[in-house]
Structures are given as structure tokens and as C-alpha cells.
Amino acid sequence: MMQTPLNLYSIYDYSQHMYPTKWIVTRTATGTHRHQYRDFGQRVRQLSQALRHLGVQPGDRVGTLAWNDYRHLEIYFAVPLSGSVLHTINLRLPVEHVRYIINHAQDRVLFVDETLLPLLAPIKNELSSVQHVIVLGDHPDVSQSPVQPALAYEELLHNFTGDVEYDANLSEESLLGLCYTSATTGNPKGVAYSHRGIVLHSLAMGLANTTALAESDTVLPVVPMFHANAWGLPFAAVWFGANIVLPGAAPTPRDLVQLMAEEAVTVAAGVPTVWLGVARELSQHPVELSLRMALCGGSAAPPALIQTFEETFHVPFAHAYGMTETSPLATFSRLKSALAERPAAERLAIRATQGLLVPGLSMRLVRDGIDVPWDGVSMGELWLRGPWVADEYYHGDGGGDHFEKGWLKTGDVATIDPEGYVRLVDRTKDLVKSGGEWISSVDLENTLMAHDAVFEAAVVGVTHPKWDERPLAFVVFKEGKTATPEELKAHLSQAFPKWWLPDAIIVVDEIPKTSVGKFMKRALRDQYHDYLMPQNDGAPT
């Protein structure tokens, strides 16, 4: 067989020849920006030429602080095609973490959206490796950049013709991208992606058993491009020739619904909190959508959310699982044909799992160093390996607890049933360990959110004098609806034994969320850590 390298050039070159007239659409502050793949390809070449002129060498890291827009997509390709490393920076991280990862990656160049320049102000004198800032925007005032020298993106591109030749034989083992995890303790850890890993991951995104992305699709990545490659959608969508719709800066649920309707989006991807917001918007302002798939990941989607999309909005809802370390696609929930005749409730329960392992990967379920059976009941930590799974952190940082003998230890506790369906029970750090037994906060949350009055719910373990830990629940009610703690506990008691039920249910206006939209349980644990202790008067400390 021919030893042709699996690199980003093969994706770029194929799409330029096969799909030059497909569209890339971006919501901007001044309207909608549209251009075709052929325009995208020309601008990518101009940017690559500009980077070479600025002295960026193969292997150099190039950082981005940017939203999901057409310029960010150009950087996604121009940097790796030049042999350099694309470093997407989570703009919602604490400023000290932004400083740390720019310095740890030793970024030579930073691309920064003009609206995000203030993020650099507190750390402007602490970025030792940064030689250039390139400001993204139509007509940005580059003098406002706290870090100098700064250049305007469009002016920079205008100075170059795009007369550049890419290396079609770029090593598939060379680094394409770099993304840092959002650390809850300590510093973030870098995950480096090879060209080979990204190409194989993109192929997996086109499988009929996963998203089945195709030329006929119009794809809307709501998941940020600064997080886990926007789940690989930018690379896969370009390769397969799909129209791409990018939501721009800080889209609201109304913005997303409008984009989906106006652009006839067929596949959109976001975390459960995104889809909860979209569901509320659709309930208040119904509109016909063309979605063949609402793709959900990042954390477990409540079965009630799946049911709402499919039965109320007539939109197929797909559940997937992955993490920064898996590029990120690892499992995908599709109903096996042999299970199609199961009762409706059973089919919903299966599809609400994280699904089946994606072809190309391997998995284990491990507890106390021993593999546990795939019986749908036994819990263990999910371990993964495969060609798009990291085997260490960038610079070898802190991987001892996360990698073992060629396996990634995900930190997720799960069960696997005899059919192979993975069901996340919890993060190892979020399990409620009560009297030596495990209680799944995820299961309690999903059941609470199935109650008609509940919009969002989070459950954490807090200190208890007798049982070590007990579950404490937090709920946000839907607008105009309410329920008593007793009613919510009665609802839970239909699904769980009494000892699983939260010792208290607290009504809040909002549940704190992480930079990528997941519930920030650590903040709740810190605030309410001794809520159930005898000396506590019931107020958070």
C-alpha cells in the first residue's frame, strides 16, 4: 500500500478541488458575512504566506483568542498547513490560566479578536514569548492592543498574494494543534494533536454510526472553537464539503434559533445548557427547523431534553461523549437495529446513554485495578485508547494519574451494558460517597430535570457527620413554575431508593457554569460544604 501521509493538507486540497462553491456563513455584529470555499482557500494561503513573512517557523506555536467565525476557521488551516501548531486558548479561563498556557506553550504569535483585547491587559508584561499580536476585526484600532507590536488581520492579508506552496508530505506525526484542559485544581494541562490523529478523527465524524457528516449538510458548531477543536467539526465539515455556519461572538439562544432557521442548518452541536436554552426559546417562539441532528456532548443530557426535542420539536437528538484528550469523539449513542422494537421508554433510556464506542477505539471499565463486567450495573472508571487519544500531556506535565500502560484514565465513572452502551454515572470527583456506597449525582440531576417545573438541576456531595457525604440538590425553576422540596423528593422516589434522595433541595436563580457551559459543582461544594453539619444554621458558608 502507498505510504501517503495523513495530514491536514489532504483535507484542505480535497475540499478546494471538490467543493469550491460551498458556503461559509458567519453571524457578525454588523450582519451576516458570506463567502465560498474558494475564497476561504485563497485567504488561508495569504495568511500562511504572512506567517512565514513574520518569521513563524514549523513547530512554532500560534495562539488564538477568538470566537467561532470565518477568520478563526482560516487560522485553523493556515497555521497547521504551514507546519506550525494551532493553539486555541479558552477565552473564558481565569486570566492567570490564560497567562500560564500562553507562556507554557511559548506562543510566538497571538491572534486576538478586537473585543477580547482587554483580556491581555492584566498580563501584557508577562508574555515573554509573544512577538506579534494580530487583531481580528473589520477595522480594528491596533493601538488599543495592550501587547505590541500589533497588526490588523485584514491589512496583513491584503499585503500578500497567497503564492505559497504547501508540503503535501508533511509528517503525519507532527503536531497540528494544542488545547489545554480547564483545570479545577492546579494548572491546565496541554493536549497536543497530531495531523494523523485529526485526520482519523475527521474520518470517524463521517461514519454513518456517528454524525454521518456529508456534503449535503449545513453544520453549525455552537461548541466553541477554542475548546477541543469545536469537537472536530471545522476539520470534518471542510473535508466533506458541508456548508458551515458560525455563530460569532456570544450568541444567545434566540440568535442560534434564528441562524438554524434562516440558514437551514441540518447539524448543530452544543452542550446540554445550550440545548436547554434553545428548547426554552423554541417553546416561547416556535419556528420550523431543518435539523436532522441536534448533537449534544460535554455532559450527560437529561432524557427529558431528548424527549422534548424529538416529540415537541420533531428534531432528532444525538448524544455523544468525549473529552479534550480524545480529540474529542469517543462514544456515540445510536440505537442498534436489533433494539428498534423495544418499548419507547426503554429506547429512550438507551439513547440517553453516552452510546457505543466509536470504531477505531478500545475501552475498559476498571475499579481498584481490576476490569469490571459489562453488565449495565457494575461501576468502574472508563479507560480509553486509540489513534486520536492522547498518550501524555504536553511537555509530559502531570500525566501520572491519567495515563497507564497505554490507556487514558478518563476520570469518568460509568457502567457498560451487555450491548456495549456506555452510561456515565459521574466524574470520580463528583460521586457522592455515602456510607461506603456510591450515589450518582448525574442520575439524580437528570431525574430532577425531568420534572415539569425544573429547568436546571445540580447535585453535589457535602460533608455529613454520620454518612461521610450526603447529596445536596440545587434547582432552577422554569419561568412561571414552581414545586416544593417534598414534591421534588416524591418525584425522585419513583426512581431511586430512599437513601439516594438529597437531604435538602435548594432553589437558586442560576447554577454556576464552567467556561464551556458545564455545571460548576466545585463552586457549589465550596459554598455549601458543611450545610448538613449539626453546627450549621442552614446558611451557606
Given for the second form:
Amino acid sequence: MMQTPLNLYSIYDYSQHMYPTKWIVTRTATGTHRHQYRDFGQRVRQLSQALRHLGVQPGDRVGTLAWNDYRHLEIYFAVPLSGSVLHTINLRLPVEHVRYIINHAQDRVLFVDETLLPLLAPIKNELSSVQHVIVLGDHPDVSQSPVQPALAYEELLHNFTGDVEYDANLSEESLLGLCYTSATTGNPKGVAYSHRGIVLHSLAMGLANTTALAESDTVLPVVPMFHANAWGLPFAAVWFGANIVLPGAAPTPRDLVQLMAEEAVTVAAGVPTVWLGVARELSQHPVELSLRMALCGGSAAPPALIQTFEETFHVPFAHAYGMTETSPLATFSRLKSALAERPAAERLAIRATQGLLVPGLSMRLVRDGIDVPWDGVSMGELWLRGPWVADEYYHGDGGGDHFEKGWLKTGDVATIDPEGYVRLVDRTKDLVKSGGEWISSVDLENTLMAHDAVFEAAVVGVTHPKWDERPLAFVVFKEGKTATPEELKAHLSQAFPKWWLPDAIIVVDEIPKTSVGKFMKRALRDQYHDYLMPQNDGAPT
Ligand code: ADP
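Now the other one: the form predicted together with adenosine-5'-diphosphate, given that the block above is the form predicted on its own.
Then the entire complex follows, led off by the chain already shown.
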């Protein structure tokens, strides 16, 4: 068979020929911006030409500090099509991490949204690799850029005709992109994506066993384009010719619901906190939606959330799992047809697992170096391998604990049942280790969030004089609702043995969130680590 390279050019070229009239819609400060794939393709070529003119060479890294909008999508294609490397930077990282990763990646050009220019001010003298800043916006004042020289994106594009020759044979092994994981300890680590990995990952997004993304869809990635390739949706959606709706800067749940309704979105993707917000908005202001899939990943989707979407809003909900290191799609939860007759509660429990391995990948479950059985009970660390799974960190950084004999050690503790459903029990670092036994913080959280009064819940392990660690729970109540700690414990005790129950349940206004909207349990652990120690007056008896 032919060895045609699996590169982004094949995606772009196909899409330009098959779907020139499909739409890309962006929510802007003043309304919406719309253009068709053919205009998108033209602007991509103009941008590639501009990058060449600026001296960007194949292999050079090009950074973005940008929201989900049409310009960012153009950069997503123009940079790798020219053979250079798209480095999406998480704009919510602490500034010292932003500085670190720009320097570590040695970004030569930075695309920065005009609203994000102030992020560069404290580090402006420390970005020695950056030769040009290109400011994204309609009419940005480039003199406001703390790093110079700065050019305006639209003016730059205006100077080029788009007459550029792409290399259709660009090596599939060459780097397409780079994304750094948000580090909980130490410095962020870079994950480099190859053209081949992204093409195969995009194909996997189109499988009926996963998202079945297709030309007939209108796709809304709420998940930021600076986080794990926005779960691969920009590449897959363009390839398959779906309409794309981009939510712009910092959308609220109300903005999202409005966009989904007005643009008849069929597939939208976000972390559970996004869907919790959307659910609250929908219950306060009901609207008819065309969603065929609310795609949820990044953290465990509480079963109660799945149920609310399907039973109250009649929106099918899909739970998926992955990580920056896996491009990110690794498992996807769909009910096997043979399980369709199981009782409703069992079906929900299966669908709330992280699901089945995506075709193309392999997995193992390992504890103390030994494979544990796939019996739905034995816990072990999930190990993954496959063509869109990283085998090292960029520049070989600190990968010692994470890669072993061709496998990625995910740091996630799971069970796998005989049908193959992966159920994440916890991140290794979030497991509560009480008296030598493991307590799953995720299971406790999900059950708390199934209580009628609870909006959000987080459980962390804190130091205990006798048991090493004990669980502490934090809850946020739904508006106008409340419950006592005793009521919540009684609710939990229906599902868990007594020794699993949190030693205290603390009511808070909000659970702190990470830069990508996951519960930031580290902040709670740091703040409450000695809450149960005898010297602490607040300790419950
Ligand atoms: P970060 O490490 O910055 O959170 P990632 O997106 O790479 O960035 O995080 C991947 C991790 O998120 C996984 O290792 C896992 O712990 C968690 N995760 C992702 N999807 C799910 C899910 N569906 N259920 C539970 N945890 C998830």
C-alpha cells in the first residue's frame, strides 16, 4: 500500500475541497463573527505566507495566548502547515509558569489576544527567544504590547495574497504541536504532538464508538484551545466538515446556552464544572437545545449530572477520559448493546465510568509492577500506549516516573471490569489513604453531588494523628437549598461503610478551581491539612 504521510495537510486539503461553504462562527464582544471554510482556508494561507516572511522556519515553535476564536483556529492550521510547531499556552497559568514554558519551548513568535497583553508585562524582559508579537483583535493598539516589535494580525494578513505552496509530503513524524501540562509540583512539562498522532486521533473522534463527529454536526468546544488541543475538536471538526462555533473570551453559562440555542449546536464539549453551570442556567431559564451530545471530560462526570441532562433537559450526555499526554482522547463511555436491557440504575453507573478504551490504544492495570485482574474490583494504575500517546516529555524532561518500557503511566488509579469499562477511582495523589486502606475521593464527591441540596462537592485527605489521613468534604449548596452535615452523612452512609465517611463536612461558597476549571484540591489540602490535628481548635470530635 502507499505510504502517504498522515499530516495536517491531508486534513486541510480534503476539507477545503469537500466543505468550502461550512461555517465558523465566533462569539465576539459585539455579536458574532462568521466566515466560511473557504475564507478560513484563504486566511490560513495568508498567515503561513506571513510567517515565512517573518523568518519562521520549519521546526520553530510559535506560541499562542488566545481564546477560542476564529483567529486562533487559523493559527492552529497555518503554523503546522508551514512545518512549524503550534505551542498553545494556558493563559490562566501563574505568570512564572508562562515565562518558563515560553522560554523552555523557545517560542520565536507569540500570537497574543489584545486583552491578554498585560500578561506579558511582568515578564517582558525575560523572553529572549521571542522575535515578534502578533496581536489578535479587530483594531488593536500594538504600541500597548509590552514586548516589541509587535504587529497587528489583520494588518499583517492584509499584506499577503495567500500564494503559498504547502509541502503535501511533510513528514508525519514531524512535530505539529506542543502543550504543557499544568504542573502541581515542579515546572510544567511539555507534550509534543506529531502530525501522525493528531491525524489518527482525529480519525478516532469520528468513530461511531466514540463521538461520531460528522459533517452534519455543529460543534462547540467550550474546552479551551490552549488545553490539550481542545480535545482534538478543531482538527477533527475541520476534517469532517462540521460547522464550528467558538465561544470567544470567558463565556458565562448564559452565553453558552444562548450560543447553543442560536447556532443549533449538536455537540458541545467541556469539563464537569462547565456542565454544572449550564445545568443551573437551564433550570433557571429553560431553553430548547439541539444537542445530540454533551461531551464531558477532564474530571469525573457525577452520575447526577448525567441524569439531570438526560432526564430533565433531554440532552444525551457522554463521558470521556484523557490527558494532555494522550492528545487527549483515551477512553469513551458508551453502553455496549448487550447491556441495553440492564436496569436503569446499572446503566447509569456503567455510563458514569470513564468507559471503554478508544480503538487504536492499549491499556494495562498495574500495581507494584504486576498486572492486576480486570475484575471491576482490583485497583491499579492505568498504563496506556498508542500512536497518540506521548512516550517522553519535550526535551526529555523529568519523565522517569511517567514512562516505562513503552507505556505511559497515567498516575490515575482505576478498576477495569470484565466488559472492559475503566472506572477511575482517583488520581494517585488524591486517594485518601486511611489506616492503610484506600478511600476514593471521587466516589464520595459523586454521591454528595447526587444529594438534592448539593451543587458542588470536593473531598480531600488531610493529616490525622491515628489514621494518617482522613477525608474532609467541602460542599456548595444549590441556591435556596441547604442540608445539615448529619443529613449529608446519612445520605453517604447509604452507599459507603462508616470508615469511608468524611470526618467533617464544611460548607463553602465556592470550590477553588484550576486554570482549566477542575476542582483545585491541592488548595483545600494546603489550607486544611491540620484541621483534624488535636492542636486545632476547629477539629471536630
Ligand atoms: P492537568 O494535569 O493539568 O489537569 P490534564 O488535562 O492532562 O491536565 O489532566 C488529565 C487528568 O485529568 C487525568 O490524568 C485524570 O486524572 C483527569 N481526568 C481527565 N478526564 C477525566 C474523567 N473523565 N474522569 C476523571 N478524571 C479525569
